[in-house]
Partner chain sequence: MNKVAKMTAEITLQDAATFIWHEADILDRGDYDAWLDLWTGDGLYVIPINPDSDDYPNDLNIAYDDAGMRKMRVGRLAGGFAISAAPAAKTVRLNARFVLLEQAEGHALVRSAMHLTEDKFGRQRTFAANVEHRLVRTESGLKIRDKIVRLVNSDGVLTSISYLF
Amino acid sequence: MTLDTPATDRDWAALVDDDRVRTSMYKDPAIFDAEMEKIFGKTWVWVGHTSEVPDKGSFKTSWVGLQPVIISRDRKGVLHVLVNRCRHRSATVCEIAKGKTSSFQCPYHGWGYALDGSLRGVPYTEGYSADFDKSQMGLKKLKVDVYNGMIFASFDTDVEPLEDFLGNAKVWIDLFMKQGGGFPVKTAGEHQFKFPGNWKIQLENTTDAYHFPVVHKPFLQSLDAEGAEQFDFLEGDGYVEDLGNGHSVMVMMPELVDLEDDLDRDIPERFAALAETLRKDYDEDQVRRIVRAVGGTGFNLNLFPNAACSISFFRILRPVSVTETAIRHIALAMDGGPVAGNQMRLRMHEHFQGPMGFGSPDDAEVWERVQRGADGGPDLDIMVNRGDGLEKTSENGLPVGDVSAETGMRSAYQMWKRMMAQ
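The form predicted on its own, please: structure of the chain above, on its own.
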């Protein structure tokens, strides 16, 4: 199979082996176009969090693959995900990132839509024949479902139930949401950037511990001794587990998997001042739950195809083209929680994930270099073989490797192979 083979004639399975994938996966526009149809057009895609659309009339713009969508909450409080395209001449009906409204209106010819997407108003209706049916001209709707505050949407009306798709990942989502410290988790701002590389390069990164001491050496050097020891997880008891359906989890700090376990442990020195501040308003049990939550979880959870729950933030990828990807790093906070705790969470987020932080710029640099390097040696493969043949089997019957294994990448690519072959 060559790059000029028509997409309809391709043997997609031939692009993925157990321990490697073809370099064309990063470079071939025809593969990218097929991914948008067969993956982003057929499965559940993360579009937002319920805290972003909290009230009746709330809305938030988002994406499903290449298609712009609007998440809206109607007057009954029901969530909808709508294609952001007027049914008349295709203009977007919303250009504001988020807010509250009673309707959406096309700026071109004034067609007006309700929060559930139904067409409510058409100027100068006498220009249409008697068989013009407004009920058939609403904004295109996606199937929508929510799990623990995370909003997913799909273009496929026959897609499997969301809970079945998430499968073994649900317990990890539940653990991740414990970082509310007894309060609901809410989004607390974000920063966005693009990098000149294929979306799968970033998908691979979230469960890649192998790169951490190399790429993130400046971050490790910025920590105190206690923090540096905690992030020296390649020497610890962490692991990467295939969760099925392309999902995976990388456990870096096993002692922080369940933030409500063993709250009697000593409070780390870097949180001592925060704990003293919190004791003015909270009892000791609450203080310990909040402090533990501020530090985030001890794992990264990858949800195929576009979302990650990474220690203490959401990382959301959006394919733009075969060689460009947009990233959202969404900070999380405790809704109704202490100001001091939420401020510290934001400062920690800025330290690593922020645009002037130690983590994101370094990651983006190596992702770009992966894409540039893929221009060389088109006959060479992308290797995802670390830990292959050394894995154990989980209680779910799926592979588990050590913390530096590329188990999560193999899981994602096997799901890619399954979906592309359908």
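Beyond the form predicted on its own, can we have the form predicted together with the partner chain?
Shown next is a single chain and nothing more.
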């Protein structure tokens, strides 16, 4: 009998070249297992937004890789991310997606845990010997940190500080959050769907402008002329910038990088009715700021390994298996902002996103086709060389390609390579 080669012994780095990756990256269960350990088990993973756990006692279930977790806010307001697994015999202690509670109780034998994960109650304690130490049997805790409302967690207690990990992406997160239009940004519902394909197919897509006019032609056909021109960004001055650590930004509409810039510009026709409604309650400066915010930003920020701030919403991926990925498209709204503005944001989100949107089903279809096609030509590679050799260098000393360059994918795969080699 031979033992399987331990995952750590394989030469994962050889799977990624600068401009292409091996097809097995989408297909090999051993690679997937190693990714769960070396990437999702180590780095900062996006788990939620602070508006999902607004109050003391608020909780929200989420995932870090394959592992179910609970985000909770304790009685002092401190955030915790806890593995959703009783320390006794592993039953989940919470199956409600979101709510408020004072504790989590295991349904199997009644073990009770506080909001910070500490074990409080064990029924019939006399059945345990004196050396049973409750203080060592709390829910497993992850390291937690928050940047501009986004909650990240890591299984690695020695992980680098979140701000260092985000690095050059931080200014883009700050720009993204300007779509509160002067109000705090809050989550406002979400679409969830899965597709039969590897998680990296979705990771690539968030910085793929090249597919937009092809896959999203029906969406473009449903816009007015002004909107269609705005989304015709392949002809424009957009760019994709490697931000380091696998993060990247794809700027599709450079005029919508900073939503507070140049607010005197004409209000697009499709927002005219909204502006008129807002004028009843807000002065002209606020009206322009809110209208601009409602339209969202002009960029997709991709945060390795599982999150994106995409134009006007959060796009969160969750690996389910080597050939299955679940995706959340989380809508955002202005907390305390005008009802008409928030309703328009919801309608715009429904238009493109979700299992029946005018965009997402076509994305899901081509991602599935990628996975199906990867059954052929195992000797062939996945090409991510578009724009390679044509890039400039950013102020941060990193590559910048034109809007349809695969610079963001190369950035993500280099980070993948770095983490898998550790």
